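Here we start with a single chain on its own, the form predicted on its own, put down as structure tokens.
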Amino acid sequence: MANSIQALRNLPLDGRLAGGAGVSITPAEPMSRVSLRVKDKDVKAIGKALGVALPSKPKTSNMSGDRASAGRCALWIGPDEWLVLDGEGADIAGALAKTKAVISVVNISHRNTAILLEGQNAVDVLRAGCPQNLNDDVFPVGACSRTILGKAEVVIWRTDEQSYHVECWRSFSDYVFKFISQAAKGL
């Protein structure tokens, strides 16, 4: 019987904690993501076989699962754009086999990692570097967005009160996590 070696890969932000007054910053589970694409004519089929609701209205989401980090999440990142979560790690790209719509989907699960910001001044600590309102009244739980965070792309979702979760490219994440970091220190 031949030997086999299986590749494991290493996560960009294993064993990183930081934090400051009233914020804890943690790298994110994995958890299978995919870049969607599909025409207002069939966001309701689609949606149907995800499980989730494709959102229709800009910077919103849904989720099929109660929290963030379970069940799959939806998040409006452009008219005919979105970027699709699940947290358990299941095969999404497999669930939209079956359908019939003219598509694109593209498996960014390697590509992308996130941030998880949680507490009373998590929101002060992305304001260090980020240009996008993030007040309550306009940007509220559930609310989402493609923006930048210093220098970086990211896409943050708030997914509670005092949480947010920050997607960015996992060549970007050390970048990102250092600049949370220091925005928190500076509490």
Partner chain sequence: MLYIRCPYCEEYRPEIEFRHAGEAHIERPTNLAEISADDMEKFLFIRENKRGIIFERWRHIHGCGRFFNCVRDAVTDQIIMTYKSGEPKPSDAEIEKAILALKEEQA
Contents of the next structure:
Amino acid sequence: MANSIQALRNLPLDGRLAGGAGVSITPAEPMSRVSLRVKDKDVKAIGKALGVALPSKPKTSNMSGDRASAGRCALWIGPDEWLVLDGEGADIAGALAKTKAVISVVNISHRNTAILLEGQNAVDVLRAGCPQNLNDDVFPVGACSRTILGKAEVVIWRTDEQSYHVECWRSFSDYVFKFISQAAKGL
Amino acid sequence: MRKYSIFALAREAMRQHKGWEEQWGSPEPKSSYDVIIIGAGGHGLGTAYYLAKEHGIKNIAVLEKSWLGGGNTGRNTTVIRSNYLYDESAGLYNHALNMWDNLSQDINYNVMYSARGVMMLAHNVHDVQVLKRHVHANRLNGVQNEWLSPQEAKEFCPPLNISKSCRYPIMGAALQRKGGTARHDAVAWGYARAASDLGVDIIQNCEVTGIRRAADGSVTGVETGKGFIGAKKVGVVAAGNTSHIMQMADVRMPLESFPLQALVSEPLKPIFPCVVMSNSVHTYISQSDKGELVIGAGTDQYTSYAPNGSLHITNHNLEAICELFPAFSRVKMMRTWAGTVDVTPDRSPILAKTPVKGLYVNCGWGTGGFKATPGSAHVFAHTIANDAPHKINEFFTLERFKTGRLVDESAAAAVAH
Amino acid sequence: MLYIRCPYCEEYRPEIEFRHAGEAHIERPTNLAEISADDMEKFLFIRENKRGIIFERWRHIHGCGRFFNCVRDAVTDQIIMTYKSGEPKPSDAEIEKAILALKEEQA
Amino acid sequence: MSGLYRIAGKGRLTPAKTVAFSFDGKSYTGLEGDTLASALLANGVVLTARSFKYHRPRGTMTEGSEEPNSMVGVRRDTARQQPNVRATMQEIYDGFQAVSQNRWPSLSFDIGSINSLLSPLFVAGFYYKTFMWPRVAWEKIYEPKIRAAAGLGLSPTEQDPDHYANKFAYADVVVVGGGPAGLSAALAAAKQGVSVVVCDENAEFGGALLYENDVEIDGKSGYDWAKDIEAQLAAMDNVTILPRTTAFGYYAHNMIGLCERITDHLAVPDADSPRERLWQIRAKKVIIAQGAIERHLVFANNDRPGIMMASAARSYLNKYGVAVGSKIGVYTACDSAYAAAFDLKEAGVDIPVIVDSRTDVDPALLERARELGLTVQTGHSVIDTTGKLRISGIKVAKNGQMANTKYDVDALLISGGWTPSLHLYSQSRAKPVWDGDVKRFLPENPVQDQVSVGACAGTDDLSDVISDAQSAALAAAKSLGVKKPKKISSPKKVTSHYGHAGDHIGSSHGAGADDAVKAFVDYQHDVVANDIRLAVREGMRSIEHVKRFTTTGMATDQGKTSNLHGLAIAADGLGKEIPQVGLTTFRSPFTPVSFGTIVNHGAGDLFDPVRRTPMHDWAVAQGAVFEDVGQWKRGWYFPQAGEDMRASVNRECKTVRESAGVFDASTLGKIEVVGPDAAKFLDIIYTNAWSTLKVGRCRYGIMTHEDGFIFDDGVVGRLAEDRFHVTTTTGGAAGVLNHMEDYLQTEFPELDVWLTSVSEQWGVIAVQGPKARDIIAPLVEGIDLSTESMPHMSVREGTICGVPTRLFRMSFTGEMGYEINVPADYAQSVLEAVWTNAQKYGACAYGTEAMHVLRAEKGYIIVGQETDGSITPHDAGLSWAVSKKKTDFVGIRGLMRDDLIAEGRKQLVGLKTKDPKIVLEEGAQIVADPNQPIPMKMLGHVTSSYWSENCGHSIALAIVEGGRSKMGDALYVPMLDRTIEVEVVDTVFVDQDGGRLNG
Ligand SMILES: Cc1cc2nc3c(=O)[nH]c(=O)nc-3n(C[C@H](O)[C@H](O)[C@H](O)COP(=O)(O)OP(=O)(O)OC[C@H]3O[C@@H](n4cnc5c(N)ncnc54)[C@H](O)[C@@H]3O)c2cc1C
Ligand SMILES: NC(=O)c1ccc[n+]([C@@H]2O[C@H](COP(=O)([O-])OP(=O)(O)OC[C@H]3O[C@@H](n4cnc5c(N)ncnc54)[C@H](O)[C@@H]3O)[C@@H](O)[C@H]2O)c1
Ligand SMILES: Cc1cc2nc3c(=O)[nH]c(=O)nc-3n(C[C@H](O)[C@H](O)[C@H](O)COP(=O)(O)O)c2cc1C
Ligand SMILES: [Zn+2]
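Swap state to the form predicted in complex with the partner chain from the form predicted on its own:
Okay, now the whole complex, with that chain kicking things off.
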């Protein structure tokens, strides 16, 4: 039986805003996301089908557009694992529906949410909780990595000189947002 | 041996304490002994003492690679309790607890056993179920343990934060009033003195580097930094180093050695009356007779023989302390250290004969063997003397890892220590 | 906090990104159901626990997610080498070479 | 006026910038830049503390972090009370308040000093020898007395209002210490372009140059030279300069822990500012430039207020313009003390005598003393002192003799030479090496990427200090890959007039083994030379025993000034050389660090993440009471007006069986298993079989470890040939995924299958009860909900409220029911729609407690409640879920072990109380004979127990030895106050034949 009720989307960090000296902190707009698993031999073909090449160097990312929010982005997560994002919310799995390759595509659009940090002190805010080396020489623009922030697992992706995109699981987003907000105080 | 007492002390005070004797001797090793104990920790020294005292064996040596009492006996947070779940463990630890009562008098050395009470906190429904299971089992086993409401817990330990607003509010606690602490060094020294007095040779700076065996496989003695020393029986009581030593007799052990950390704060005026442990929030704390808060952490995740421990473990530990006792945030840590603890798959000790004739092992106490010192030493002495376990330790065999007959306190969600 | 090189990320990373996963090179028998009680005990519980060079497994759980192996000195905690899971256990000679290389690097 | 003892024109503080502060309630004036110690000395306040054991009057001994005596309580407000603060490190500000500690009723009249009279009894280790008789007295009298006397400062009692920060950093070079060595190394390294962090524990950089007025470097005073380098460093982008920052720990793999103190010196801290910041720096190279610490001399009554290190007095004069007395004696074995005497004399202070225990003293020093008109007594020693709350005189005797001359003094400067600081070097696990020529332990064998320079490396000559530091920095840069290092110019001319030659380690003349005097080795713990000798006499041959028996070096200063003396006295007693006896272990922290700093962001709200489901707000709106399950908040029960927990749960349970209930099951772990070998893989992981599961169907599965014991369970649905939706317990989610990855990556890497956590992708709404279908049907599209098409244990994909759903027909309540998985952001909205329909049928919202009751009524287990890590699937009555056909799965062999197949194992059963009203207590133990003596033979325990409103009696599940063969037997549950009789029954209490599942 058909019905007319259409479910609405509730974003986990709706309406939150924070910042400190030299950094602004905002929840990202929703995106579509898949966790993509591909074997070595199929990497090229799958990248083609996706419209963005799958980076094969650890800790790197590729974008189809010029901004993370614009096009399709592929983040290296592990040797056969990519986090593919689509800023426009397009159906990523659909693009791969026809492939013959043995792959795994799992929709995680709602599992993850993202927080954007912007400003000259953005990286120092992350340093309050991320044990990884985020210095320019080892974490340049485009670098991305799954890592830790305080007590949550996150993916940190440097989208610009002073811009970081931090992905985390939905239920950790409150914690991550609070952590980032506190770290931004009194840098 | 001169008896220790207030009178002896007063007499000595009048002559600037010039008359005290050495608490233990420092002999050179003889060429052979009836029994050699490897490891002069509390368990090893105690074993020697009971072998001499209760089993009439006079020709005993304790070999220690470093200084006596410097292993985990000298680095533990001294929590004593016996409210273990399973009959086997309850029997063993309660045997020890009963012995603590009279230990100072027995060895004429004040080990400062302080029955100030050990309180274990429940922070969620599951904790309540588990701790109540302990309380009930303990009662029927004759082991003292009682259940407290949050208010009763707060009365017993005023610094406790029982507000509902904390992250993991306290839903109750299990209290063993007879649990408490003791002065760890004094335990080693007291046993050393008492054993030495009964003729036991305690030989420090004497590392065992090999175990010699006869053609039939039985033990004939040990190689050491001071040469070969013959022995009819050898008891290995070497905590974190047990695997290493047993390997010398080709026995491979179900053990892994981890660094376990502790720390003390600066000394404070009395603020903390008892011992508090929390399994869910992961910490435990008491205040020493000198005033420091003595705080225990968890192990590092990797095996190691370096008694150091990492800063993130300290961090995790103190987070828990500040969550339970927010006022302590401004207290300072004064010293951190670690020991190397030997952990069995079921977190219960091994106190047993081994497949090698004449070789006995007492190990696997992991993060919680200090409390067992007198009991463990007592039944291990029995095992060595009789070549058969005491009733109390007959379950703590090596065979149990083959049959699967484990005494799995950790699986029963019990806490360490 | 150790500093561990992940052979997949090809980089040193802080220990809290990793989860220790026990002794390495303990083979799971393909005929597991048929092995003797002795062998089962060995497989389940008996550990080298060596006071010296050890082989251990780690998982880069908060990184690339891969399990890998590591050669470490359990007395000094120095990490001598790490390698991908499935790769053969390094020989004594290889380990010695790696130790020498580390010494040179530091000097 | 900022104090009578302030000398005009001396020091670097600005006389006009005064600050008001109080000590023990009395007001004083100090200067901006003063420490509490300097400000008190300027005001002539010399008595600052009482010692730990004997409550001896004590004053400031040093000018740095090594201070053993001057520990005070600092108070900003009632919550910000800080015990055990070193007066020498605490800067004062306007309104600053401090109080003395460990005294009652007052510092000058302290009842506790009676202990000093008893000191002949209170020798090292006395308590081991007494208080044993009568036995009860220990517990009742002695121990409480001992405990009451414990401690120094008062613990704060209120929640700490301050917050603390953390920074993980990576640097090429970390330099510890900002004296000439540290500054030179930092600048030389920074000029090579590498990143540098340099810290000093003091407020100002410069180290010894802050007080060594005799130093000139290329025409500048040492102080100006240091300031100049500091300015250069501050201007460089690749340098981080951290004053008031202590390197407190050197950890594995070149990680350094720093504690940066940010607000404790400020009158009005910024509200947002953290009080302190922890730095965890991974360094490629560490350059340690910690300097050296001056030792005191061990002689009779060497602890009276007014006795202090010579360098400290010099520091108070040259930094703060404070003369530490008006008639100051000097007792030394080291050249550097002369500089203090000369500086003070030149400032117009009376120096009655310089006593030098050496006979062979640098003629230049003696010449200069003569020029200044000072009396120097070489080959003499101070053998005793007089005075009560302040030193008033010294007795000076020729070495080897007791006949003495008295001098009136109000201060005494002492120096036993300098101890290179090996703290961080040693913490890095390197061993100090004894150099017999200079009688020092030196940092000669680094084991991590680290080098020591300057005074801590035993370098005495200042120009060597600077050039060594520079070369160390260059070498570091080179090893970091700097190809063409920039040349660094060393200063052309470095002059300093006074060296640091000469030392005395151990007890001095008049404090020998036969002298019944109090010659303090460890001030804070009141350890005297004779305590150490006593320890040796009692057989303590290891320095570690001596330490623990006497507690020397175990106070808050960790023996920085005293350890070497203790060691020397012990060595002497043992007839051994110092290196044969050896040092005790240096441990972190270098100086004490607040718990708050170590915890930093992990306090309060951020202690542990609070995880909420996407439908949390709905539960709140329904009035849910929540329970903690791991990090999750789960709706526990949903009381309506006037209901307590029991009433609420009864209603919820009844409503579910009568109509329906709605439940948030989102916290369950979910793993998507994808790939052609997915079923094969699950066959390995679970005890039961998956290859046979048809697409569109689901099945309950059990997981064991290799040991055969249950560790998780859950329902798995097959969405496609190559795609499974696995659910796990809430608490087990992460562990199960890790376990699966382990097998997949390391044991079965050849399988084509991947695992992805989707726990949080899907919000899960359980609708359970006879009306479940009616409730959801109007909202679902694309799925035929009829039982024929979608029977119990099946899964379909379609839409609900216009959004995609994975709809499971399954039940954890025994009722017909569904679990609606929807993308998480839609869950709340979908749930609201479901709820609107549900209400039409009189359905309820139910929580975890009702869920537990409902599943127990059906005999379904909860892993972790019915099982505890020692329960096999057979024990739990789940043999049907263990495949007999498979040749391999995780646990297959473990399950065959002797004890796991033995007779008499504990088995899951149901229990009914004889009195149906009694609800057993979970965890209660079960016996066959309640009248047996203790210890009783226990057969098992109650794992779950509830009032069942549906059954009209209580129900319980239990694990009982041989339980399944005891059906119908009477057993007993002995409680504290009564014994409860129970009957062993089947585990299923409701709907034995399962008819309700089919709706
Ligand atoms: C930080 C920490 C906190 C703890 N907290 C508690 C607690 O609160 N409560 C509790 O009950 N337990 C606690 N424990 C555990 C407890 O300390 C130990 O279980 C117990 O002290 C072990 O005593 P032992 O005599 O067996 O071993 P040890 O005291 O370690 O003695 C073993 C001795 O063997 C020597 N040895 C090793 N190899 C050789 C060789 N080859 N030759 C000669 N000698 C050798 C060692 O040098 C050592 O002296 C804690 C442990 C640590 C590390
Ligand atoms: N050779 C000696 O025995 C000796 C003795 C005393 C003074 N000096 C003088 O010392 C100078 C030598 O220079 P230097 O740089 O080696 O020593 P220094 O004493 O001038 O500087 C060391 C600095 O490191 C700081 N420090 C120590 N431990 C620290 C820690 N854990 N964290 C942060 N800071 C810490 C100290 O507070 C001090 O400011 C010369 O001026 C020399 O005359 C030498
Ligand atoms: C219960 C207990 C209390 C301690 N109290 C102190 C103390 O007050 N001061 C101190 O410096 N160390 C104290 N320690 C730590 C020891 O100094 C030392 O670090 C520990 O015995 C480990 O030895 P190690 O550091 O020499 O390796 C204490 C240790 C224990 C076990
Ligand atoms: Zn990796």
